[in-house]
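The form predicted on its own is given below as one chain in structure tokens.
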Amino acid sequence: MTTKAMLQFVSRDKEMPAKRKAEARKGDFLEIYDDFNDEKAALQAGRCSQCGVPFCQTHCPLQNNIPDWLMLTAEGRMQEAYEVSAATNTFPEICGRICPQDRLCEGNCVIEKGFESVTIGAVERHITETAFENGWVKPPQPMSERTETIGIIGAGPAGLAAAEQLRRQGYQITVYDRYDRVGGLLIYGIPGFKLEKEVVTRREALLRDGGIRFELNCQIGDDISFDQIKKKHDAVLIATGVYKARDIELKGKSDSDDQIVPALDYLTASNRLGLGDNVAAHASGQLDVKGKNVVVIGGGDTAMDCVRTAIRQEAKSVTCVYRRDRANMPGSAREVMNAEEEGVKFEWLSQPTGLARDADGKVAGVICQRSRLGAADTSGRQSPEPIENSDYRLDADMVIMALGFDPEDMPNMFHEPRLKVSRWGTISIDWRTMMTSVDGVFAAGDIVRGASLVVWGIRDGRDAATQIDGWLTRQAADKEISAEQKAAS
């Protein structure tokens, strides 16, 4: 190993990407990061120190090989680089975009405490796009073709993974999803300023090369029964994500208020307007809040896109109201700053209690509650608890809902009473193998456990697709022997 080119942390200090200013991105939905060009990320890959147990990559859930692939482009040897990264991440184009690296893997980065971490997501994408820049990144293209057929249900990050990987290993994949293009809440639930659509349907191009069939459009339970994919497909997976928004109880609110909106509405009509479609076709086309007071209510990477869009929609105001501060918030750091250089106003130790009605009963404004941080919680974050007559109202003519996520009734969306679920609601798997209680039927992602990052459900996909593989590996060799003892009897 070359070491020369690294351990460089000390002379050498952390540096991002070039990032546009806030007065400049606020006009449109483009990223707002620069990529690295070859020599900054080599000098950011350099900073590693290539320690002996790398906490990056044990923070990471794809357990992606971090100290390597840094070593590798600091050295520029980018398309050694480019395939490790890619042997453990199906989309490293997109971790490196739109991870919390804050959380992951810099946020554990061993040389964090003291120099500031290593740049890691920047360096991911600059590979990537170095890969694609010179046509290393190729599609999925098996040693030898398998007869079985798999169906997957849900074309978000869990099940194109899965339809990657299993791809590979030369299973015909067909995958289902509700939504009229491939990608999930990532074509439809990230805003473009943090994940331009390009990227997306680059990699849909690539798994569509490699033989992957899509069937958009399609509601399973409306259009193809749950039972109809079984009975095609030797094996199904699971991947559908969740989509039920959580509510919150707020005096006065009724349900009629169509001022009164859940975040992935929102932030659908949004996304499908910068995609060309037609929104006032869709339900939520009124999603346009210009000139308009945005309270956003809480305090997740959700949260963080609805803000950040209404800027872009030019709101009159906008502010994100959660009920815990600032260090607490579960969605990223490097969001929150954005945001606040947009122009949004956040207020910490808040909840809101009711709305308050203009005289045409519109509602007007948002009434809120200070609270305090308490003791702790079963999740081992302290709880918040409301401060007596410390009432206060901020002005709101749309309040959209950025509470989190759970998952719809899938038995009976499926008309599938065999499939169990767990008290949450998400689909109950034996872990071990992935496989639900419906025998040759697989879940991952966020339908088996709750709303998540996009790396989990990669990984869960990549997990599934191996435990699928395994599973009609030794269906076929259980026929093979079936038919040999017929043969010999």
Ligand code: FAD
Contents of the next structure:
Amino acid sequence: MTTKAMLQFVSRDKEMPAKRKAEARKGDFLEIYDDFNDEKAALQAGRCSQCGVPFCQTHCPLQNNIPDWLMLTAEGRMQEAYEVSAATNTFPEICGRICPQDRLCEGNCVIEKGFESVTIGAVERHITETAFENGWVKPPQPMSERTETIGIIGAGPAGLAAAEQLRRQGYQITVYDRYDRVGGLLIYGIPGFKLEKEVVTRREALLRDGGIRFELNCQIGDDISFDQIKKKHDAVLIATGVYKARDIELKGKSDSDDQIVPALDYLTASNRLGLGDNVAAHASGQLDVKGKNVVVIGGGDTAMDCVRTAIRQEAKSVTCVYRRDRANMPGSAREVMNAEEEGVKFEWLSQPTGLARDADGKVAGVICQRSRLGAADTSGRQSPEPIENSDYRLDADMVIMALGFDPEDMPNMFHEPRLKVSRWGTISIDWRTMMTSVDGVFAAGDIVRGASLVVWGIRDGRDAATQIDGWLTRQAADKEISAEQKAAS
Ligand code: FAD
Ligand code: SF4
Ligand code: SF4
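Provide the structure of the form predicted in complex with this ligand, given the form predicted on its own shown above.
Following is the full complex, with the preceding chain placed first.
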């Protein structure tokens, strides 16, 4: 039943949490948005019109029960709001911070037309932050232990969401990761100004407290064979993400150009520096952008993270080159706006074609050609068409390639030819069971979908956990029946 706390969107304006001024936030890697306080969260949640068919919910990959937790927040019933929110989302405080809400829940909020959407993400974050402050967020606590063990390869959001849910069911979980820290791209990809690292390590601590084991610095297929992992565990989940950087042809580019850098190398180095690690490529100056003209090629979230990182590292100039226009950019509109506020220059409808060099042969610029949008391609997006004789040069001491990622060659990496992959190299699964072509081996997250979003990783991890639980339970029942039949015969 709708209470009088709700439906306030006509008289109450949308307000986002306070955002730090660009000048202040450029000097550090701290998050740029504050958390709401209780009063603000309640007032903003109360703008919701409690739709009978909530489009916000249908466009949330986790199908979060948004209207209910908004109402509970508006009424100040925060513990109940947390319980409803946590029932469908393993890491709501992370999604509240970094989901592209403008493309998901908020972009589909019905009051968006005319009144501006409810600030769903910010309220979701506030609910879980309140829960942490009050000690309501607990480690996974199984009602009873099960003997089956599950090996999860990859400690990113997909692997961690599955680990948490399976541990709650009482399974013995080991998560393997080739990195030295838990979190996957939450730790080494996404910069602190979007997601402070403590938010991730706080979750890691809870998972460890709940009895989940982590084997880090452990590359499966290299340090331990995939076959050994399969033999060691009753079920295996592959959640290894996608890491092979895409490239483009640039006239005059050579493999020895150390001024041309893949986006993830740059972001990982920056995140490591922030975590206090020594980064040789930064110390040597190769990945240090201070005082340099930086050109970032690409228009997705990764490109936005690179340009905003370069601003914080005191680059002389930062330019983002994208071949389509602003409206067709794959990155979140909010992130583009934040980047512009921080001083990033955008070159829309511009296609890099080659490199310019100085007298010593060092890269000194990127040659670009202007383009216009032509006919739509198979995906329905208009394709950029080059404009003749429109070449121009951008000064560049460092060029960062942020053109997206493809999967590594999984069957070869795991020496497992039975592992079927799609024509894009992603692992093929039966979507009803989340199982791969190898019996007892499941897969989830980017390695199945291709480069996607954290919220989809969580969704897939949770779905895989449900399927693994069902499969192991059926296996145990089958074993019991055959043991009984053996005893009876
Ligand atoms: P990952 O997070 O990639 O985790 C996979 C893990 O598997 C890694 O820790 C890796 O080390 C490990 N691994 C791989 N191979 C092996 C092996 N052989 N043995 C052991 N371990 C292995 N999404 C959003 O929703 N919002 C954002 O703002 C956003 N920003 C992004 C910014 C950047 C720079 C990037 C690159 C991505 C961003 N994304 C964002 C996408 C999001 O991070 C991913 O979709 C998500 O992390 C995928 O989760 P995953 O668990 O499938 O994979
Ligand atoms: Fe919106 Fe993401 Fe939260 Fe779903 S998980 S409600 S899409 S912020
Ligand atoms: Fe509330 Fe908007 Fe969702 Fe409707 S679509 S229930 S107004 S948040």
